[in-house]
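Just the one chain here, the form predicted on its own, laid out as structure tokens.
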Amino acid sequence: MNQKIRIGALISGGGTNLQAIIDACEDGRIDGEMAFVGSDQSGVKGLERANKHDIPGFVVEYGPLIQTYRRDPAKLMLPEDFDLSEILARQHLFPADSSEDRIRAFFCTRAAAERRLLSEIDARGPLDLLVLAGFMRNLTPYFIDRFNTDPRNPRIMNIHPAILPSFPGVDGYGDTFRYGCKVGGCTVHFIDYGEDSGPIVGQRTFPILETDTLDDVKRKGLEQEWLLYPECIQNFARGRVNTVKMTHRLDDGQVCRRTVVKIAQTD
């Protein structure tokens, strides 16, 4: 019998990805046990999901520490191991030009936030995969260099609606149904520290019909949804996840070098 993975998840919402992920767990298609269920949110359905199958549930509210930096910075309790220089060193989220205030006013909020994160999940015992299912706020490379303690093995997937690269974001059905896609499909990936950026690990897509509206497009996405996420978790649990890094020479001289996934076809 192959030993069980540690699976944390952070939500949002409702969390149908969960409800995938706890199913996976259960009947046998994900060598893995859910650790925790965390939330940026209270009350959320997808907290009642792992409650109903005593899930250990918990809560880090993000609203109430940006209004009290919004009220007041100084107030705001920030990690005695931030710096926020080494923060805008590694950050991939703003462009160069964005205002040096809202800048200062994210990473601090986060910070403070992901302090909290850290320590429930650290309050649950060791860890080998976080995934994010739903979870709509952009973790940092404060939380990111703290949890993935070596580089080389990142433990925090995510998965979004689009075809990475194309269409990252907050609304990748949409975006991909108004450009007029003939397929669509979703993406897991690691997170890194940019917008959806990291390496894929695994792709599933399906075809757009004409006569399909959006609804039908998110319908089909998280269809393959519930499908693609089980099934890169399980290849982590195997171990048949490795990232590599590539370099490539292009016609016009320039070299990229970019981390990418491979995936074992053997334990």
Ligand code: GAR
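Superpose the two forms; the largest set of C-alphas matching within 1.5 Å is the rigid core. Quick caveat, the model's predicted, so the values are computed rather than measured. Numbering follows the first chain given and starts at 1. First, how it differs from the form predicted together with this ligand.
- Taking the rigid core as fixed, one finds a CA shift for R249 of 2 Å or more between the two forms.
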Given for the second form:
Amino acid sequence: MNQKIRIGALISGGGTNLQAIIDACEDGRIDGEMAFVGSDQSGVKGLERANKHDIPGFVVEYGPLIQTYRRDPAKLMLPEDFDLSEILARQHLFPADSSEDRIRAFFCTRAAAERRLLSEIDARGPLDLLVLAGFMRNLTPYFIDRFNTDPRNPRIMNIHPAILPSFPGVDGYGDTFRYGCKVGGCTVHFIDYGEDSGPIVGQRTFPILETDTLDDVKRKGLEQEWLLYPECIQNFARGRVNTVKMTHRLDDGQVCRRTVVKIAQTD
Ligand code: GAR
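Could you present the same protein in the form predicted together with this ligand, rather than the form predicted on its own shown above?
Time for the whole complex; same chain goes first.
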């Protein structure tokens, strides 16, 4: 029997991807076991799903921390090891000309929430992989650097409802549909300091017909997500996933650099 990796999940809602991952762990399509499910919202269906499978759950609500900061920034407890200038030097979530107050508010409130996430995660023992399964919060460098301790081996995965790099953001299928695309898709990628911008682990596509509604697109997309995420996680579990920087010299002499997630075909 193959060794199992320990997987944690973060969610914000219904958790159908979470369910697909739990099922794949239980029926052996993923050599892994779920260590916990964390949510930024209480009372969501995904937590119920975890509970049904005896997977420990926890909630870190971002809302109250954001409210505290809005009322009085000095009242927000920032982590002792939080250094805003360090985070600003790394982040790719905001363009350089964004309002300073807005950026400060964002990274301070996120660090306060992410400190709690890290404590909850640490309390549940060693973890091999963190999967974001419909987690609707951007993680910042504060969290990413403390979780991804070896930058060459990223271990936070996300699933996004579009063929990245098209349509990042909160409404991938909606954006795909409104653009009039003939093909939609989903992407599993590692998290980096930007929004939906990290190295791509896997993608699946589906056709969009002229008669399709937005609901049809979401349904077709989710069906692909439920296949894609377990496949990508299993590749990670079997040690087949390797993130490499590649350099190509084009015919005109220009050098083209890219980060590629190589998937070994055998274990
Ligand atoms: C999924 O479509 C997932 O790709 C998307 O949220 C949905 C969650 O569904 N994620 C994002 O948009 C992340 N930016 P689920 O809770 O049923 O798995």
